[in-house]
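Let's start with one chain on its own, the form predicted alone, as C-alpha coordinates.
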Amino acid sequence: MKLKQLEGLLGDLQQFSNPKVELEQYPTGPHIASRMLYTAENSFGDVSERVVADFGCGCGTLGIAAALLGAEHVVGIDVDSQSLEIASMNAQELEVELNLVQCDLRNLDFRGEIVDTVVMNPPFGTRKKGADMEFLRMALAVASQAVYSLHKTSTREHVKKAALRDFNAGSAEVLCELRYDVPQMYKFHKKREVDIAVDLWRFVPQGA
(Lines of atoms letter the chains of each structure in order from A and count residues from 1; the text may use other names and numbers.)
(Lines give C-alpha, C1' and ligand atoms only; values in the text may rest on other atoms or scores of the structure.)
Protein backbone atom coordinates (compact mmCIF):
# COMPACT_ATOMS: atom_id res chain seq x y z
CA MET A 1 0.00 0.00 0.00
CA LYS A 2 1.29 3.44 -0.94
CA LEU A 3 1.76 6.14 1.72
CA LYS A 4 -0.85 8.47 0.17
CA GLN A 5 -3.42 5.69 0.06
CA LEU A 6 -2.78 4.83 3.72
CA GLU A 7 -3.07 8.49 4.77
CA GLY A 8 -6.34 8.81 2.81
CA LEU A 9 -7.92 5.80 4.54
CA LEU A 10 -6.86 7.01 8.00
CA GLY A 11 -8.24 10.47 7.25
CA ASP A 12 -11.78 9.05 7.14
CA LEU A 13 -11.67 7.59 10.67
CA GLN A 14 -14.00 8.85 13.37
CA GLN A 15 -12.23 10.62 16.25
CA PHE A 16 -13.03 11.48 19.89
CA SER A 17 -16.57 12.82 20.25
CA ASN A 18 -16.12 13.73 23.92
CA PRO A 19 -12.36 13.84 24.68
CA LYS A 20 -11.19 13.49 28.28
CA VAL A 21 -8.60 16.07 29.27
CA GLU A 22 -7.30 13.98 32.19
CA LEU A 23 -6.29 11.26 29.69
CA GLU A 24 -4.76 13.85 27.33
CA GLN A 25 -6.92 12.53 24.51
CA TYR A 26 -5.84 14.10 21.22
CA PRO A 27 -6.38 12.48 17.83
CA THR A 28 -3.34 11.09 16.05
CA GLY A 29 -3.71 12.78 12.66
CA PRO A 30 -3.53 10.75 9.44
CA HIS A 31 -0.35 12.57 8.30
CA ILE A 32 1.66 11.50 11.35
CA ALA A 33 0.03 8.08 11.78
CA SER A 34 0.59 7.04 8.17
CA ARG A 35 4.25 8.08 8.21
CA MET A 36 4.87 6.38 11.53
CA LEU A 37 3.56 2.99 10.43
CA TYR A 38 4.81 3.27 6.84
CA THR A 39 8.33 3.90 8.15
CA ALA A 40 8.07 1.03 10.63
CA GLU A 41 7.14 -1.35 7.82
CA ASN A 42 9.12 -0.12 4.83
CA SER A 43 12.36 0.83 6.58
CA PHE A 44 12.47 -1.88 9.25
CA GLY A 45 9.91 -4.63 8.47
CA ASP A 46 8.33 -4.26 11.91
CA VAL A 47 4.64 -4.45 10.90
CA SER A 48 3.81 -6.98 8.18
CA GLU A 49 3.27 -10.52 9.57
CA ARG A 50 4.05 -9.21 13.07
CA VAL A 51 2.00 -9.04 16.24
CA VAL A 52 1.52 -5.32 16.87
CA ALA A 53 0.15 -3.65 20.02
CA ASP A 54 -1.21 -0.10 20.00
CA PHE A 55 -0.79 1.30 23.54
CA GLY A 56 -3.34 3.93 24.52
CA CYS A 57 -5.00 3.22 21.20
CA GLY A 58 -7.76 5.82 21.52
CA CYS A 59 -9.86 5.64 18.35
CA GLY A 60 -7.56 3.01 16.87
CA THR A 61 -5.70 5.01 14.22
CA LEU A 62 -2.22 3.47 14.69
CA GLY A 63 -3.54 -0.07 15.15
CA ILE A 64 -5.73 0.20 12.06
CA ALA A 65 -2.75 1.50 10.08
CA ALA A 66 -0.79 -1.57 11.21
CA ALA A 67 -3.62 -3.87 10.12
CA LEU A 68 -3.83 -2.16 6.72
CA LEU A 69 -0.08 -2.75 6.28
CA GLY A 70 -0.44 -6.49 6.83
CA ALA A 71 0.15 -7.06 10.55
CA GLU A 72 -0.61 -10.66 11.50
CA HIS A 73 -2.49 -9.60 14.63
CA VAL A 74 -3.22 -6.20 16.21
CA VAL A 75 -4.10 -5.54 19.85
CA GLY A 76 -5.42 -2.11 20.83
CA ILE A 77 -5.25 -1.27 24.54
CA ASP A 78 -6.93 1.68 26.20
CA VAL A 79 -8.37 2.51 29.62
CA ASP A 80 -11.33 4.40 28.12
CA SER A 81 -14.34 2.34 27.00
CA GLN A 82 -15.80 5.12 24.82
CA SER A 83 -12.60 5.33 22.79
CA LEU A 84 -12.60 1.58 22.29
CA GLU A 85 -16.18 1.73 20.97
CA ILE A 86 -15.06 4.26 18.34
CA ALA A 87 -11.99 2.15 17.52
CA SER A 88 -14.24 -0.87 17.00
CA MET A 89 -16.50 1.08 14.62
CA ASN A 90 -13.48 2.41 12.72
CA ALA A 91 -12.06 -1.10 12.31
CA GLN A 92 -15.41 -2.41 11.05
CA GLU A 93 -15.67 0.49 8.61
CA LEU A 94 -12.31 -0.40 7.03
CA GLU A 95 -12.92 -4.15 7.38
CA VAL A 96 -9.81 -4.85 9.46
CA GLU A 97 -9.54 -6.90 12.62
CA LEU A 98 -8.53 -5.29 15.91
CA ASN A 99 -8.46 -7.14 19.22
CA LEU A 100 -9.47 -4.39 21.67
CA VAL A 101 -8.72 -4.61 25.40
CA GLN A 102 -9.89 -2.20 28.11
CA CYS A 103 -7.03 -2.03 30.57
CA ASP A 104 -4.82 0.39 32.47
CA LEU A 105 -1.36 -0.19 31.00
CA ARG A 106 0.13 -0.31 34.49
CA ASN A 107 -1.90 -3.49 35.11
CA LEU A 108 -0.92 -5.13 31.83
CA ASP A 109 0.40 -8.65 32.21
CA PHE A 110 1.74 -10.10 28.96
CA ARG A 111 3.78 -13.23 29.63
CA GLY A 112 6.56 -14.26 27.26
CA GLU A 113 7.33 -12.80 23.85
CA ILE A 114 3.81 -12.36 22.52
CA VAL A 115 4.12 -8.86 21.01
CA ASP A 116 6.71 -8.05 18.34
CA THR A 117 6.11 -4.32 17.91
CA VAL A 118 4.49 -1.64 20.07
CA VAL A 119 3.22 1.57 18.43
CA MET A 120 1.91 4.47 20.48
CA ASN A 121 1.16 8.14 20.76
CA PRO A 122 1.37 8.40 24.56
CA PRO A 123 0.17 11.32 26.70
CA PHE A 124 2.81 14.06 26.63
CA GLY A 125 2.73 14.17 30.43
CA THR A 126 1.51 17.76 30.63
CA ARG A 127 -1.59 16.94 32.71
CA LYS A 128 -0.11 13.98 34.58
CA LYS A 129 3.64 14.26 35.00
CA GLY A 130 5.55 11.17 33.93
CA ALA A 131 2.66 9.56 32.01
CA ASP A 132 4.76 9.48 28.81
CA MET A 133 7.60 7.66 30.60
CA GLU A 134 5.20 5.14 32.13
CA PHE A 135 3.98 4.25 28.63
CA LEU A 136 7.56 3.90 27.38
CA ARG A 137 8.59 1.72 30.32
CA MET A 138 5.68 -0.66 29.69
CA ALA A 139 6.24 -0.71 25.92
CA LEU A 140 9.88 -1.70 26.27
CA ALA A 141 8.91 -4.39 28.77
CA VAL A 142 6.39 -5.89 26.31
CA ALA A 143 7.87 -5.48 22.80
CA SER A 144 10.29 -8.16 21.62
CA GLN A 145 11.38 -6.34 18.43
CA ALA A 146 10.75 -2.58 18.48
CA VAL A 147 8.77 0.33 19.94
CA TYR A 148 7.64 3.30 17.84
CA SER A 149 6.54 6.30 19.83
CA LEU A 150 5.92 10.06 19.60
CA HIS A 151 7.40 12.43 22.18
CA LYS A 152 7.76 16.19 22.32
CA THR A 153 11.05 17.28 20.76
CA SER A 154 11.73 19.42 23.82
CA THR A 155 12.03 16.20 25.90
CA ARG A 156 14.49 14.47 23.53
CA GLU A 157 17.47 14.16 25.91
CA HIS A 158 15.29 13.09 28.82
CA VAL A 159 13.55 10.41 26.72
CA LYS A 160 16.82 9.00 25.40
CA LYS A 161 18.45 8.87 28.83
CA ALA A 162 15.42 7.19 30.43
CA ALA A 163 15.09 4.60 27.65
CA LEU A 164 18.75 3.55 27.68
CA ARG A 165 19.47 3.87 31.39
CA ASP A 166 16.19 2.95 33.08
CA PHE A 167 14.01 1.00 30.66
CA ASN A 168 16.44 -1.53 29.22
CA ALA A 169 16.49 -0.23 25.63
CA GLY A 170 19.38 -1.47 23.52
CA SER A 171 19.05 1.51 21.19
CA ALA A 172 17.00 4.71 20.99
CA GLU A 173 16.88 6.60 17.70
CA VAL A 174 14.94 9.64 16.50
CA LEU A 175 13.81 8.76 12.98
CA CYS A 176 12.40 12.19 12.15
CA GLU A 177 10.90 15.35 13.60
CA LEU A 178 7.25 15.96 12.78
CA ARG A 179 4.71 18.73 13.39
CA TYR A 180 1.82 17.65 15.57
CA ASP A 181 -1.30 19.75 15.10
CA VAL A 182 -3.26 19.94 18.34
CA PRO A 183 -6.77 21.20 17.52
CA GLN A 184 -8.79 23.40 19.88
CA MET A 185 -10.60 20.65 21.82
CA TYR A 186 -10.70 21.80 25.41
CA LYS A 187 -11.90 24.97 27.16
CA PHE A 188 -8.40 25.93 28.29
CA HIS A 189 -7.20 26.04 24.66
CA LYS A 190 -6.88 29.69 23.66
CA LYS A 191 -5.88 29.10 20.03
CA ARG A 192 -7.75 27.28 17.28
CA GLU A 193 -4.77 25.04 16.61
CA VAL A 194 -1.31 24.63 18.13
CA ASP A 195 1.63 23.24 16.23
CA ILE A 196 3.98 21.14 18.42
CA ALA A 197 7.33 19.67 17.36
CA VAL A 198 7.42 15.93 18.07
CA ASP A 199 10.02 13.24 17.53
CA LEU A 200 9.22 9.87 16.00
CA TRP A 201 11.35 7.42 17.98
CA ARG A 202 12.34 3.84 17.34
CA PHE A 203 13.45 1.96 20.43
CA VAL A 204 14.87 -1.56 20.31
CA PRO A 205 14.79 -3.68 23.48
CA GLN A 206 18.06 -5.20 24.63
CA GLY A 207 18.63 -8.61 23.10
CA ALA A 208 16.26 -8.03 20.18
Given for the second form:
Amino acid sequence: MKLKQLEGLLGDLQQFSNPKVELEQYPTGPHIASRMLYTAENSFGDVSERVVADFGCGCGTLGIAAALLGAEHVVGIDVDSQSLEIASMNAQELEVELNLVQCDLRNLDFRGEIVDTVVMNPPFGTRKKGADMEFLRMALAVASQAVYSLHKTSTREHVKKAALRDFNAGSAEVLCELRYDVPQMYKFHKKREVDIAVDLWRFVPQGA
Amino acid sequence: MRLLTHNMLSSNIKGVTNGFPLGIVVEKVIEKPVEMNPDFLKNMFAKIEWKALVDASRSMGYAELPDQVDSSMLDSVEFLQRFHHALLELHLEEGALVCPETGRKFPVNKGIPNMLLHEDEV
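Counterpart to the form predicted alone, namely the form predicted together with the partner chain:
All chains and molecules follow, beginning with the one already shown.
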Protein backbone atom coordinates (compact mmCIF):
# COMPACT_ATOMS: atom_id res chain seq x y z
CA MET A 1 0.00 0.00 0.00
CA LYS A 2 1.22 3.47 -0.86
CA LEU A 3 1.69 6.15 1.79
CA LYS A 4 -0.97 8.40 0.25
CA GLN A 5 -3.45 5.57 0.17
CA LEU A 6 -2.84 4.79 3.83
CA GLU A 7 -3.17 8.44 4.78
CA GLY A 8 -6.42 8.66 2.83
CA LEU A 9 -7.96 5.67 4.59
CA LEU A 10 -6.94 6.93 8.03
CA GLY A 11 -8.41 10.34 7.23
CA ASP A 12 -11.89 8.81 7.18
CA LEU A 13 -11.69 7.45 10.73
CA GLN A 14 -14.02 8.79 13.35
CA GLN A 15 -12.27 10.64 16.20
CA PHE A 16 -13.13 11.37 19.84
CA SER A 17 -16.73 12.61 20.10
CA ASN A 18 -16.38 13.71 23.68
CA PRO A 19 -12.67 14.02 24.49
CA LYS A 20 -11.52 13.73 28.09
CA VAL A 21 -8.89 16.24 29.05
CA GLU A 22 -7.64 14.26 32.05
CA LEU A 23 -6.60 11.49 29.65
CA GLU A 24 -5.07 14.01 27.23
CA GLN A 25 -7.15 12.61 24.41
CA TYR A 26 -5.97 14.12 21.17
CA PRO A 27 -6.53 12.44 17.83
CA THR A 28 -3.49 11.11 16.00
CA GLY A 29 -3.85 12.79 12.63
CA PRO A 30 -3.71 10.74 9.42
CA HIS A 31 -0.55 12.55 8.31
CA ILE A 32 1.48 11.55 11.36
CA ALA A 33 -0.10 8.12 11.79
CA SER A 34 0.51 7.09 8.17
CA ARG A 35 4.15 8.23 8.24
CA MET A 36 4.79 6.51 11.54
CA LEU A 37 3.51 3.11 10.46
CA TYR A 38 4.81 3.40 6.91
CA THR A 39 8.32 4.04 8.22
CA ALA A 40 8.05 1.19 10.73
CA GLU A 41 7.11 -1.17 7.92
CA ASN A 42 9.16 0.05 4.97
CA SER A 43 12.39 1.00 6.72
CA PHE A 44 12.45 -1.62 9.47
CA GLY A 45 9.98 -4.42 8.68
CA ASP A 46 8.36 -4.08 12.10
CA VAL A 47 4.70 -4.33 11.04
CA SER A 48 3.71 -6.92 8.44
CA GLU A 49 3.38 -10.48 9.77
CA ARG A 50 4.06 -9.12 13.27
CA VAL A 51 2.10 -8.88 16.48
CA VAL A 52 1.59 -5.18 17.12
CA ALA A 53 0.20 -3.47 20.23
CA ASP A 54 -1.21 0.06 20.20
CA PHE A 55 -0.86 1.55 23.69
CA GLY A 56 -3.44 4.17 24.59
CA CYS A 57 -5.08 3.42 21.27
CA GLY A 58 -7.91 5.94 21.60
CA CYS A 59 -9.95 5.68 18.41
CA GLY A 60 -7.56 3.09 17.06
CA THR A 61 -5.77 5.05 14.32
CA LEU A 62 -2.28 3.59 14.79
CA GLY A 63 -3.48 0.05 15.36
CA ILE A 64 -5.71 0.20 12.30
CA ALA A 65 -2.80 1.55 10.26
CA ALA A 66 -0.73 -1.45 11.43
CA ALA A 67 -3.49 -3.85 10.41
CA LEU A 68 -3.79 -2.17 6.99
CA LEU A 69 -0.06 -2.67 6.48
CA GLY A 70 -0.36 -6.39 7.12
CA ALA A 71 0.21 -6.93 10.84
CA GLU A 72 -0.95 -10.46 11.65
CA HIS A 73 -2.47 -9.54 15.01
CA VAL A 74 -3.11 -6.11 16.50
CA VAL A 75 -4.10 -5.39 20.10
CA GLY A 76 -5.30 -1.92 21.06
CA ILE A 77 -5.31 -1.00 24.73
CA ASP A 78 -7.06 1.93 26.30
CA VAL A 79 -8.53 2.85 29.66
CA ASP A 80 -11.55 4.61 28.15
CA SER A 81 -14.55 2.56 27.03
CA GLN A 82 -16.01 5.26 24.77
CA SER A 83 -12.77 5.47 22.79
CA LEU A 84 -12.68 1.69 22.46
CA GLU A 85 -16.21 1.67 21.05
CA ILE A 86 -15.17 4.19 18.41
CA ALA A 87 -12.00 2.17 17.69
CA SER A 88 -14.12 -0.93 17.23
CA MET A 89 -16.43 0.84 14.77
CA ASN A 90 -13.45 2.31 12.90
CA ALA A 91 -11.91 -1.16 12.51
CA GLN A 92 -15.19 -2.57 11.21
CA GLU A 93 -15.53 0.32 8.81
CA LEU A 94 -12.14 -0.46 7.25
CA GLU A 95 -12.68 -4.24 7.54
CA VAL A 96 -9.60 -4.93 9.64
CA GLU A 97 -9.30 -7.02 12.77
CA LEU A 98 -8.40 -5.11 15.91
CA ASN A 99 -8.43 -6.85 19.30
CA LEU A 100 -9.28 -4.33 21.98
CA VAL A 101 -8.66 -4.53 25.71
CA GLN A 102 -9.87 -2.04 28.28
CA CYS A 103 -7.07 -1.68 30.79
CA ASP A 104 -5.04 0.86 32.69
CA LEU A 105 -1.57 0.42 31.22
CA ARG A 106 0.01 0.78 34.63
CA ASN A 107 -1.68 -2.48 35.61
CA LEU A 108 -0.95 -4.32 32.40
CA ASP A 109 1.05 -7.50 32.61
CA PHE A 110 1.40 -9.18 29.21
CA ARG A 111 2.81 -12.66 29.43
CA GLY A 112 5.87 -13.67 27.44
CA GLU A 113 7.37 -12.18 24.31
CA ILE A 114 4.39 -12.39 22.01
CA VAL A 115 4.22 -8.69 21.11
CA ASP A 116 6.84 -7.72 18.55
CA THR A 117 6.16 -4.04 18.10
CA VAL A 118 4.47 -1.38 20.21
CA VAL A 119 3.16 1.76 18.50
CA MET A 120 1.78 4.64 20.50
CA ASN A 121 0.88 8.29 20.67
CA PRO A 122 1.10 8.63 24.44
CA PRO A 123 -0.33 11.48 26.50
CA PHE A 124 2.45 14.09 26.42
CA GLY A 125 2.27 14.55 30.14
CA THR A 126 1.11 18.15 30.01
CA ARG A 127 -1.84 17.48 32.32
CA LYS A 128 -0.30 14.68 34.31
CA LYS A 129 3.45 14.96 34.55
CA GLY A 130 5.34 11.85 33.54
CA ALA A 131 2.41 10.15 31.81
CA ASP A 132 4.39 9.74 28.58
CA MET A 133 7.34 8.20 30.44
CA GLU A 134 5.00 5.73 32.13
CA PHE A 135 3.79 4.62 28.68
CA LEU A 136 7.35 4.31 27.42
CA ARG A 137 8.41 2.21 30.38
CA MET A 138 5.51 -0.21 29.79
CA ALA A 139 6.10 -0.31 26.03
CA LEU A 140 9.76 -1.24 26.41
CA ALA A 141 8.80 -3.93 28.90
CA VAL A 142 6.34 -5.51 26.43
CA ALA A 143 7.90 -5.11 22.96
CA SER A 144 10.41 -7.71 21.85
CA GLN A 145 11.44 -5.92 18.61
CA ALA A 146 10.73 -2.20 18.62
CA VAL A 147 8.72 0.68 20.05
CA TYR A 148 7.52 3.61 17.93
CA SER A 149 6.35 6.61 19.86
CA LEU A 150 5.75 10.35 19.65
CA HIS A 151 7.16 12.78 22.21
CA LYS A 152 7.42 16.53 22.30
CA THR A 153 10.68 17.69 20.72
CA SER A 154 11.29 19.90 23.74
CA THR A 155 11.71 16.75 25.87
CA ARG A 156 14.18 15.01 23.53
CA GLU A 157 17.16 14.79 25.90
CA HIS A 158 15.02 13.64 28.79
CA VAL A 159 13.32 10.94 26.71
CA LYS A 160 16.62 9.61 25.47
CA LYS A 161 18.18 9.49 28.91
CA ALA A 162 15.18 7.81 30.51
CA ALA A 163 14.86 5.20 27.75
CA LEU A 164 18.52 4.17 27.83
CA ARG A 165 19.19 4.49 31.53
CA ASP A 166 15.90 3.55 33.20
CA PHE A 167 13.80 1.54 30.75
CA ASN A 168 16.34 -0.90 29.38
CA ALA A 169 16.37 0.37 25.79
CA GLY A 170 19.36 -0.76 23.73
CA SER A 171 18.92 2.14 21.36
CA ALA A 172 16.79 5.27 21.11
CA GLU A 173 16.68 7.14 17.84
CA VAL A 174 14.70 10.12 16.58
CA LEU A 175 13.56 9.19 13.06
CA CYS A 176 12.08 12.57 12.19
CA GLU A 177 10.52 15.70 13.58
CA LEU A 178 6.87 16.26 12.78
CA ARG A 179 4.31 18.99 13.34
CA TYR A 180 1.43 17.89 15.50
CA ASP A 181 -1.72 19.89 14.89
CA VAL A 182 -3.67 20.43 18.05
CA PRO A 183 -7.17 21.57 17.15
CA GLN A 184 -9.12 23.67 19.62
CA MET A 185 -10.83 20.85 21.48
CA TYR A 186 -10.92 21.92 25.08
CA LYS A 187 -12.15 25.08 26.79
CA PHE A 188 -8.68 26.01 28.04
CA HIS A 189 -7.41 26.20 24.48
CA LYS A 190 -7.26 29.88 23.66
CA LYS A 191 -6.05 29.68 20.09
CA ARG A 192 -8.06 28.06 17.37
CA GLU A 193 -5.28 25.72 16.36
CA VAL A 194 -1.64 25.33 17.30
CA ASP A 195 0.98 22.98 16.07
CA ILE A 196 3.72 21.65 18.25
CA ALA A 197 6.97 19.98 17.28
CA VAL A 198 7.05 16.26 18.05
CA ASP A 199 9.71 13.62 17.49
CA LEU A 200 8.98 10.25 16.00
CA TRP A 201 11.12 7.84 18.00
CA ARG A 202 12.20 4.29 17.44
CA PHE A 203 13.37 2.44 20.52
CA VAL A 204 14.83 -1.03 20.46
CA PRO A 205 14.74 -3.08 23.66
CA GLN A 206 18.01 -4.55 24.85
CA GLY A 207 18.66 -8.00 23.46
CA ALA A 208 16.38 -7.56 20.43
CA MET B 1 -11.19 -11.21 21.36
CA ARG B 2 -8.97 -13.85 19.83
CA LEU B 3 -7.34 -16.58 21.90
CA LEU B 4 -3.94 -15.16 20.97
CA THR B 5 -4.85 -12.12 23.06
CA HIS B 6 -6.13 -14.45 25.81
CA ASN B 7 -2.72 -16.15 25.78
CA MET B 8 -1.08 -12.85 26.75
CA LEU B 9 -3.50 -11.57 29.36
CA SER B 10 -3.30 -12.29 33.05
CA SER B 11 -5.06 -11.13 36.16
CA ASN B 12 -3.03 -8.46 37.87
CA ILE B 13 -5.08 -8.05 41.03
CA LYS B 14 -3.03 -7.07 44.07
CA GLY B 15 -1.89 -10.15 45.95
CA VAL B 16 -2.47 -12.58 43.07
CA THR B 17 0.76 -14.46 42.41
CA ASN B 18 -0.20 -16.45 39.33
CA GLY B 19 -2.97 -14.78 37.35
CA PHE B 20 -2.44 -16.86 34.20
CA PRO B 21 -4.27 -18.32 32.40
CA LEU B 22 -7.61 -16.62 32.82
CA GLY B 23 -10.65 -18.90 32.78
CA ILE B 24 -13.32 -18.27 30.16
CA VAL B 25 -17.06 -17.96 30.65
CA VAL B 26 -18.76 -18.14 27.28
CA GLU B 27 -22.00 -16.44 26.38
CA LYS B 28 -21.28 -15.98 22.70
CA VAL B 29 -18.47 -17.11 20.43
CA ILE B 30 -18.10 -15.94 16.86
CA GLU B 31 -15.84 -17.15 14.08
CA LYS B 32 -14.11 -14.80 11.67
CA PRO B 33 -12.16 -16.56 8.94
CA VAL B 34 -8.74 -15.14 8.08
CA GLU B 35 -6.03 -16.32 5.75
CA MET B 36 -3.54 -18.74 7.26
CA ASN B 37 0.12 -17.75 7.48
CA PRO B 38 2.22 -20.87 8.23
CA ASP B 39 5.40 -18.91 9.04
CA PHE B 40 3.57 -16.78 11.56
CA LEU B 41 2.09 -19.89 13.20
CA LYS B 42 5.50 -21.54 13.45
CA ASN B 43 6.87 -18.43 15.09
CA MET B 44 3.92 -18.24 17.51
CA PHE B 45 4.12 -21.92 18.41
CA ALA B 46 7.39 -21.25 20.24
CA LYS B 47 5.93 -18.33 22.15
CA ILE B 48 2.48 -19.33 23.32
CA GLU B 49 1.44 -21.43 26.31
CA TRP B 50 -0.01 -24.48 24.60
CA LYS B 51 -2.08 -25.78 27.50
CA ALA B 52 -3.70 -22.39 28.00
CA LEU B 53 -4.67 -22.35 24.31
CA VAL B 54 -6.04 -25.90 24.41
CA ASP B 55 -8.13 -25.24 27.52
CA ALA B 56 -9.34 -21.89 26.22
CA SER B 57 -10.36 -23.34 22.85
CA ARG B 58 -12.24 -26.17 24.61
CA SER B 59 -14.17 -23.68 26.73
CA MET B 60 -15.08 -21.99 23.46
CA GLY B 61 -16.48 -25.27 22.13
CA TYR B 62 -13.54 -26.22 19.88
CA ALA B 63 -12.01 -29.56 20.88
CA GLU B 64 -9.73 -30.30 17.93
CA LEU B 65 -6.37 -29.32 19.47
CA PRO B 66 -4.25 -32.18 20.86
CA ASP B 67 -2.98 -32.03 24.46
CA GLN B 68 0.51 -33.19 23.57
CA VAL B 69 2.43 -31.36 20.88
CA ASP B 70 5.92 -30.99 19.55
CA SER B 71 7.38 -28.81 16.84
CA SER B 72 7.45 -31.65 14.26
CA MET B 73 3.65 -31.35 14.07
CA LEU B 74 4.10 -27.97 12.40
CA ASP B 75 4.85 -29.87 9.19
CA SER B 76 1.27 -31.09 9.08
CA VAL B 77 -1.12 -28.79 7.23
CA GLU B 78 -4.04 -30.25 9.13
CA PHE B 79 -2.43 -29.39 12.45
CA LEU B 80 -1.60 -25.87 11.26
CA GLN B 81 -5.22 -25.34 10.21
CA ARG B 82 -6.49 -26.35 13.64
CA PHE B 83 -3.90 -24.23 15.40
CA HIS B 84 -4.73 -21.28 13.13
CA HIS B 85 -8.44 -21.66 13.76
CA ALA B 86 -8.06 -21.78 17.56
CA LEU B 87 -5.51 -18.98 17.77
CA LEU B 88 -6.91 -16.44 15.29
CA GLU B 89 -10.41 -17.30 14.09
CA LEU B 90 -12.34 -17.97 17.29
CA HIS B 91 -13.49 -14.83 19.08
CA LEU B 92 -15.02 -14.47 22.50
CA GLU B 93 -17.74 -11.93 21.77
CA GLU B 94 -19.71 -11.99 25.03
CA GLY B 95 -18.82 -13.58 28.36
CA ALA B 96 -16.10 -13.12 30.95
CA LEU B 97 -12.49 -13.84 31.79
CA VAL B 98 -11.96 -15.29 35.25
CA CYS B 99 -8.98 -14.77 37.57
CA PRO B 100 -7.64 -18.28 38.34
CA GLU B 101 -6.83 -17.39 41.95
CA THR B 102 -9.67 -15.21 43.14
CA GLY B 103 -12.49 -16.08 40.75
CA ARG B 104 -13.01 -12.37 40.00
CA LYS B 105 -14.73 -11.97 36.66
CA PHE B 106 -13.60 -9.51 34.02
CA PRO B 107 -16.59 -8.95 31.72
CA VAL B 108 -16.26 -9.22 27.94
CA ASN B 109 -18.76 -7.14 25.96
CA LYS B 110 -18.78 -6.76 22.18
CA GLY B 111 -15.48 -8.61 22.12
CA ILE B 112 -13.73 -6.18 24.49
CA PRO B 113 -12.55 -7.51 27.86
CA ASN B 114 -12.73 -4.99 30.67
CA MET B 115 -9.56 -5.57 32.71
CA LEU B 116 -9.90 -2.39 34.78
CA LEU B 117 -9.22 -3.04 38.45
CA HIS B 118 -11.24 -1.68 41.34
CA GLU B 119 -9.51 0.69 43.73
CA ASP B 120 -8.95 -2.01 46.35
CA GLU B 121 -7.44 -4.39 43.78
CA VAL B 122 -4.52 -2.16 42.73
